[in-house]
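The form predicted on its own is given below as one chain in structure tokens.
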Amino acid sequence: MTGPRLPLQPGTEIRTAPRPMTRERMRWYVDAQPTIGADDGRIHTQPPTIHDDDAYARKNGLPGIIADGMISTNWIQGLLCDLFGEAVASRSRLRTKYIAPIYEDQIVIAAVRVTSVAQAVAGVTSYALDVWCEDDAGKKLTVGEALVHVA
């Protein structure tokens, strides 16, 4: 998404477009932290969680995989990098806690509301803002809140 011109004000919402979560997507991440782990140029996996073993997850009273909470945190962040650019980085903190499972083939949407603008010295604006990730229907998945400070 492009985003917006800052300054923001508060009330302003802004959401990514609509995207489906994938098979193929809650597995690149499953498989990402044993690989990263290795760091032998292969691809390494794990055993069976409820986020890549569809057996193991209905074993744990859920009808299918679940996507990693993690992943709809990446997706918000996102969402906050392209609005704010690099202070998000340095200048920022993000808490989230996920409320309900996110179901192969669902569609989510990150959405940020800014709530406060501060205006603060030596010209850092600091944007407190509510977060979450939501489905197409507009029931919340994710919640949250960041606090970015903007020079």
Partner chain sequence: MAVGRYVSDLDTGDVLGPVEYVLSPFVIREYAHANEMHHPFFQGLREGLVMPPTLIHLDKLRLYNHACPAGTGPDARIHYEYDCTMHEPVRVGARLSVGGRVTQRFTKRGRDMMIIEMELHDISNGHLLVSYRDTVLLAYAQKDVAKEAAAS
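Could the form predicted together with its partner chain be shown next, to go alongside the form predicted on its own?
There are no partners or other molecules in what follows, just the one chain.
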């Protein structure tokens, strides 16, 4: 992503490039979970989940696999890191709510809009933002807000 540099002004809106939520992307997140749990440097895989097995997803009342909500949260977080750097992992808040399922091959765009900028106090500027993911028709899939304190 190439975007505006700090400081950002209220009203500034920034989007990522569109990304398809492919089966592979869903499985990367599925398999990352036991791999991280084992923490032994090797890849581990899970039993079937609603994020990588259509039959299992249908058994749970879904039409097919859907993306783990944390993927869209992470795509928003990645955009925040593009804009604010390590501050996002230092002092921040991010809240996201999954208001629509994300299906295989659906196009997803992460977006942020600066809602306010608090003047620097002790060298720290606080940015409040609306955050969301939308599809290529502009339908909101994930919504929320963020607060990032930048030194």
